[in-house]
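Presented as structure tokens, the chain that follows is alone, the form predicted alone.
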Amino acid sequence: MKGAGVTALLSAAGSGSAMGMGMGQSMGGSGKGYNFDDIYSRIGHNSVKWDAAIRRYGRDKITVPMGIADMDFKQPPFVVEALKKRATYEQFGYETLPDSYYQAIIDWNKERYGVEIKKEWIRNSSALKPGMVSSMRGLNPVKGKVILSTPTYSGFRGAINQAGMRVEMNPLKKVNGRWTFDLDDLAERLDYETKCLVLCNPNNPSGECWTADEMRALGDLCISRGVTVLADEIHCDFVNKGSKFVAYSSIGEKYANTSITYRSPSKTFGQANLKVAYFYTQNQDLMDATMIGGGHEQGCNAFGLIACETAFRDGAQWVDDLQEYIDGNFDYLVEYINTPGNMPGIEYSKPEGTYLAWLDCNGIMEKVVTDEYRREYHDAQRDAGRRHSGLTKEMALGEWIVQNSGVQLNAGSSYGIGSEGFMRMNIAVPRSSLETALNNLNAALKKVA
């Protein structure tokens, strides 16, 4: 394995080297024209994933940050060229959106998922959460509850609070090693104060691509109680071999008519800071609730709109190659963790979708997160002027992992009920970076196993 060499290479980044200046060094190729093995430094470019972690922990402590759901791959070259071309037109006043923008979205959904969307159903947003917040506000003006099936994306709770609503958690249950909906529990929570349920498909962080039958059962219950399903499908383009993504709006007319779907190129193409997302529904009343009752603002970034249209129009092969590469990363991760003697205290099996690994770290957490360590962690946070109330065992475990391996993961506790002892790892990185992270983490775990 080449972990030590890659660690040294990454440690040199940001100090005036070619990598620190945003230039890449080839580590091989994907074999299909797009080189996802390329180590492309993001250090020094205000990256939340890299620079924020380095500011917090120090450059000597961060080898591979794997928390924020943000890919470490370069933009597709055709997107970069389109942005360069747009920059030559030296005017950035108000603009209308061309039909070609909407057609790119329509074609992408039809060709990849068989989902028929009409232009008049689509509205834009700077990101998924602003659109979702507007829907929540418009659909539940009495400020009631929004249901989350947990574990699920931590940002939903912030969106619900921003909308002035209350979070109600409906814990998922594990059946034969796979998370699925607990409809009996959900039925008890769907009262008169509940107008919305957030469905994350594929589920972040656990990776389920919900089946049509699972979603119909969920939808039937929601429809019977007058609850609108808000379907976050931002990870829909990341599906592993042997699995299938099914759009909620495609499972039947009554489900499409009682839901709003939220999508974006931000995950698929790594365009989060270009600030473009979209949502759609065939139900005009639901759209009016979002746009009028929720006061939604559609403004988007001019460069983001160009990038979005170009990516959806020209990016099918790039995404196909990327999916294959990430699927290979998952295979590598699963084999590594399940090799006898490796990664003591961590259990993991391959998910159906996303590029996020939901690691069961319960076996190691009790060994390293002692009462003494938690006190030390609390005092260190306090003394550094950081948040020091409500610190969880998972947060303390994340700190231990950084300090002992240079790998930064997301604490499972932020993903709601059912997340105890889990950590989230983003594997949308070059294979050599994944290898380095696993080697470092493995070495740290073996010292305390």
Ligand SMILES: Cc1ncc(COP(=O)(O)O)c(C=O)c1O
Second form
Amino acid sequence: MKGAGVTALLSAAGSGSAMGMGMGQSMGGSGKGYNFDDIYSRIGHNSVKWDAAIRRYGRDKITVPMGIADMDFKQPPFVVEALKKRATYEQFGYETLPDSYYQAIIDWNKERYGVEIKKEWIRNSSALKPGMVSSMRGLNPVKGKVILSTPTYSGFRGAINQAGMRVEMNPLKKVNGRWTFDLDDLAERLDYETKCLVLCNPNNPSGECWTADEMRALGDLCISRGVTVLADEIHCDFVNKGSKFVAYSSIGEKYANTSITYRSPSKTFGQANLKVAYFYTQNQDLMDATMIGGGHEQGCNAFGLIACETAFRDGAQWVDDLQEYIDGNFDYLVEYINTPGNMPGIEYSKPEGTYLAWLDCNGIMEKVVTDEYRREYHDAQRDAGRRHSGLTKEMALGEWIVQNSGVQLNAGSSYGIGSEGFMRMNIAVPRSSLETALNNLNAALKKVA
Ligand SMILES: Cc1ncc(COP(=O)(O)O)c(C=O)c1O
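Switch over from the form predicted alone to the form predicted together with this ligand, please.
Starting with the chain above, the whole complex follows.
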């Protein structure tokens, strides 16, 4: 049932388009000072989100790309200042990681999630996935399987393949309207070939912030079978009001001792291309295995180091404001979709965390992706010399949405079992861009509904 209430929210958020807004004027939800409303063009700067989409579809077809998980907001100003200062020291030779880098990570974890980490438990890598690939390799030298609770982040499949292993999907199940782990199914999948399970918390794409009890039940099963939990907590700084992020390493000694946690400032601060991430475990054997797995580079580039340290040291207020802004974007989205008559065929309710909206598009799928449209899409891909095997109906829907609304979404089909008919929308954009995207999408859907 689509409810009412968008009018109040729309007017509170400002209904003008991005073009009509004055510089620095907030559309609301900017918290205690930082402004996330301004549009900061990323076009022409090699952005995967913008430039790759424009290369693929053409400039006139891309109005708001909402695919790959990075944000359109500017870097925090204090990080930019620190990077400028670093650039004035004209030396970029080999460097060590200073204590202040580790301390910034340790303090951030203690202050925001109550997690105590020791410096000697931390290692760093250029991105999250390489560290995880090292662990997979080191923990299961004879290869085998890695478990994913799906739908979950598509990149895990690539990481598992890179480690030379096979993906085993343990689909989430819905209990009382909320997705959770299916432990009976998992018990059957944890066999002698399985040494690792990836836990994505909060879950990309569906947004659950797993509770301590859910994670303990999962962890107990893993411990009983000698399986290490690889806890990807890259989205942990995006938690909506009323929800809570709980770090896996904080739920009890035995869970901390049988897990490795992977984190990064890349999502929290929009630093993906500064190439810095870290991981930690209190269990020296697990760390040793990861080092033997060795798919990552220890050390850190000079700018990534400064950006990461500065962000974690000085960024608490910035992240508080950002969280509030993203939470406001979710409210805006939910109200928009659930307004009667809006967005026919799309079902959605607010998630607990991440900045990703997991839209149930099953209600529109058959109207758009007819057999004829699917054939046309296939042939057009083939004729353009693009990949045309294994095209899914979600990919076809994504193509139709771009062509008809200028909005780019990610096809649900890459997130594994349980994703049928879903599309992922990245809402870490200025509110006016979100508004434009929704208006465009709404108009397109209304034509076919
Ligand atoms: C859950 C999750 N883990 C890992 C990554 C990738 O991180 P990195 O680029 O640092 O490997 C992403 C990127 O979207 C993600 O959503």
